[in-house]
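One chain comes next, on its own, written as structure tokens: the form predicted alone.
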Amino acid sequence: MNLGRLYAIAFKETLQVWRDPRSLAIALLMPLLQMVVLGYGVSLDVRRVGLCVYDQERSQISRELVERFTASDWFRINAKPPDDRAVREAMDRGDCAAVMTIPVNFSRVLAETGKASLQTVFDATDVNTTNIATGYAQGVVGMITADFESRWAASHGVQPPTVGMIDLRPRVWFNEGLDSRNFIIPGVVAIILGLVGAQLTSLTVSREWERGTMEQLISTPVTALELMIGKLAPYFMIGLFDAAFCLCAAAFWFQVPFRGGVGTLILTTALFTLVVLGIGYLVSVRVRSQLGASQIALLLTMLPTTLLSGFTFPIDQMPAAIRAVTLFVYARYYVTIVRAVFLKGSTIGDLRLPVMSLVLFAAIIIWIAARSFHKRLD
């Protein structure tokens, strides 16, 4: 390997990126836009669910019940429909995602028996929000029920039932506030690196074919390995710069807790960047059109990273066949690593399996990419 030729190829590619506004936009602007859009736009938290209250009784007890629902940040009252027809119209218009109906004899039944019925209807067109809101409602009703039972027992001079009751006191580790942003933002870094790296390197060789400079390149004494390393070196540095920006934004801008080691993050990010760049270079060698290479690189990186890496959907909830497919999705291992380093403070020893998987992916992809370029025009 000749270092002079290697430096010449790397310098030529750096100038090409610098003089190409599209490449600069992908390298510099896309990570910023992706962090803003995905960081602020994607959230699994459900807050302030629209609630319509149909209070048929309008008593002090019913008002207290409504106040208990709205005391937390889980529900907000959007409307108080006067009858059943208005309730249905409010649900049809989308004014509320849930309706709570308090029957006319709620207080009387509660005073006589210590228990009463309460109806809640949820709009299940958004299944995720409905499931979470149902859990919120059950939690609120459970606390209210225990309070009302204690009051009823005290007013009737009896002891509240305690036999068989279990006091559950859950503790949450690693993401104590259950903030979905802490779970999502580290995965966004993998999406940005995959998208930017593959899009940039997918144009390296195909650009030479389209501009008619491949004949000149082939006539030089540069070897296939020197060409690959020289063309990927500038993008590797760009990838590390983008990764540093995204990871710093995650820790300091979005305030995601960072509990791990910087060295672990640098090493695994470099491995993931090599995999992405190798895929982009391989596509660029095989597809001589810049547009075609860009689209194929997008298909090979963006879709698997978004859908099959665990970023959007939990892998352990997928069917067995799909879980087997995810074993061949390189982004799965990097997403696991980044989340573990940020939230758990995991080390290389704790992450042996995903790290070794990334090493294997990087070795195979780079080996295939190095052997894919041949100095001939056919």
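Positions refer to the first chain, counted from 1. Basically, rigid core = biggest C-alpha set you can superpose within 1.5 Å across the two forms. Every value quoted in this text rests on a predicted model; they were computed, and no experiment measured them. Compared with the form predicted together with its partner chain:
- In this overlay on the rigid core, S107 has a C-alpha that sits 2 Å or more away from its partner position between the two forms.
- D350 is not among the residues whose C-alpha shifts by 2 Å or more between the two forms once the rigid core is aligned; its shift stays under 2 Å.
- After superposing the rigid core, the C-alpha of G94 moves by 2 Å or more between the two forms.
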Given for the second form:
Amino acid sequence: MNLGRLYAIAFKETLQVWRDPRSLAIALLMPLLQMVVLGYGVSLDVRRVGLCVYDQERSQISRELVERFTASDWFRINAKPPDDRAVREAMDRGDCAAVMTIPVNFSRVLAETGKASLQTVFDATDVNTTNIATGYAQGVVGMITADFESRWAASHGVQPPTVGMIDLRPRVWFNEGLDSRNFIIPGVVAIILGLVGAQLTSLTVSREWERGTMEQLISTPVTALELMIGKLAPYFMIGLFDAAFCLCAAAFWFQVPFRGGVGTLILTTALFTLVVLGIGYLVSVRVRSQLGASQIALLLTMLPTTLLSGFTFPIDQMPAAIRAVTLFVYARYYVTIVRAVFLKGSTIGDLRLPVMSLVLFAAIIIWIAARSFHKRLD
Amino acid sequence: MTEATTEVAVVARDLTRSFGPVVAVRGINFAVTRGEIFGFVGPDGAGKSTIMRMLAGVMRPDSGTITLAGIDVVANPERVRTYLSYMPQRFGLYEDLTVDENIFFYATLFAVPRKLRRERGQELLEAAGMLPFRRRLAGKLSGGMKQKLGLVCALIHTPRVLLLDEPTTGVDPVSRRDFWSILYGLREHGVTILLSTAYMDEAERCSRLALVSAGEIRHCDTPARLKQAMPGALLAVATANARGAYAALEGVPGIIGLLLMGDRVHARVDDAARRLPELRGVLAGRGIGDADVTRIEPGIEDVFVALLGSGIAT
Ligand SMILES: Nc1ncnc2c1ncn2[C@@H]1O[C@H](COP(=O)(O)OP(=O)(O)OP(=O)(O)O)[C@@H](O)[C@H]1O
Ligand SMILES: [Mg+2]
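Please move on to the form predicted together with its partner chain, as the form predicted alone is already shown.
Let us now look at the entire complex, which starts with that chain.
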């Protein structure tokens, strides 16, 4: 290992990134863009579900019912269609996620029998929203029912039923506001690092092949290891810079509670960056065109990170086979770590399993990458 | 100096390399002495670049051995790196780096001390006439400038063996003169130069030439001796209608070879004294009366055609 040659490679690589508008955009603009898009755009919270109310009765009771729905933050009444056809159209157009129909004789049936049914049709094309909205609707109706029951009992001179009522008192930890943004944003850092790190490094060797600079480069005394380290060094710095930017944005801009140690975060982020750069470099060595290399790098980083890292879809909800696959999705360990450090304030000790997994991944990938480049044209 | 000139710098033995069904280099042998300028000449696809690549240790031969500065290149390509410089046929420098940055890069890879780098860089750029362009991006240089920059980068560490694959293709005559004066200067310092070229005037400047065709070295000697080895004598036909003359002379007895060279036709004949008047007669008979037929000394191109049976594009 010759430090001079290492420096020459790193310096040259830095100049090239600096002078390549595309690389520069990936390095500097991409994190900003992704942070805004993912930070503001991706939310698992279901709020203000569009609700159509088809009130056939228009009584005092029905109006009260509608008011209770409106009063909750969960629903937003966005149409009051006058007839069946208008209901159908509103649903087809996607104006509302649910339609609640209050039948003509709703209050009469309720008053006479103490029971009435309220049909609500959900647009289940969005399964997740439907599941959650159904729960909300049940919650709202449950509260209304309790009120109506006590009123009905009072007007009939009997005690409201008190048997079998178990009161569940949930208390949530770590993300007290149940804000899904606190869950998503730490994971965004993994996405951005994967994107930026692997995208940039995937170009580094393939560019030399494509532009014809590799032939002369391999005729010099530079070693494969010097080439790898020299080439990765600038991207490592860019990766850490981008990570710092994203993590600061998470903590200060999006106000995700930060309860852990900065050192833990830096160390694990550096480890994750190494894995990502190793993958990018490996692809770059194997694929001799820049376009091909960046596509494959995208496939190897973005896809598993968004889908299988637990970034959006919880891993323990996945089928066993997929869950087994996620063991190889290096990003899942980092996502776990960042979330835990942010929200739970976990230490390296608490996180030894994911941290060791990352160390293992980094070691294996860098080792393979270092061995896969040969100073040969064929 | 006498001892130095007899020292063998590069030896290739039974060098062979195929690409699938294509045999690019077919068991070639040669030895180059220290301080020689050894040229490979041959048509496109003859295998010149493949030979250069194997010598530079960037491509492995299928079989055969190469010894360069006493080191076995095939077995230890890394050990020979500091002794050689290789300039590929395709421009191999960084177009998004400036002239100075490219020089710095290659100087550092070869561990040239800073002071020496400055001196040599200055010296070489001056010799190449490139001092005003130090801060220009390599991609913004003209074709000739690029090639000269390639040479400057190749020479920044004073190699013992210099490998140049068609270094002056696309270089204007003035730049080529700069180029060659640098090469002659190197020879004085005992640097061994191996180059491939498609220019005949350049081939004549080599101390020895290898005529390469279909992966084989057909002939290998000094330009002067190659000319002597050419069978027959050469007659030049100068006329306004060179194509017509060429057509008229085809199949005429006594003519071994014909070569159309711009506004002239070179006819290789078995006996100059006897055939000269005959050719005049044939041409006059075909209405090409203005033809001026003279005996000339053959150029390398003529030798090449005579020995290989085909021309090479220049
Ligand atoms: N990497 C390769 N893969 C497949 N075939 C190749 C490769 N390199 C060279 N060849 C083939 O080997 C033969 C010799 O090629 P080479 O480039 O050595 O010729 P050359 O004399 O340098 O030609 P030119 O004057 O056009 O540069 C050609 O037929 C070429 O198609
Ligand atoms: Mg060639």
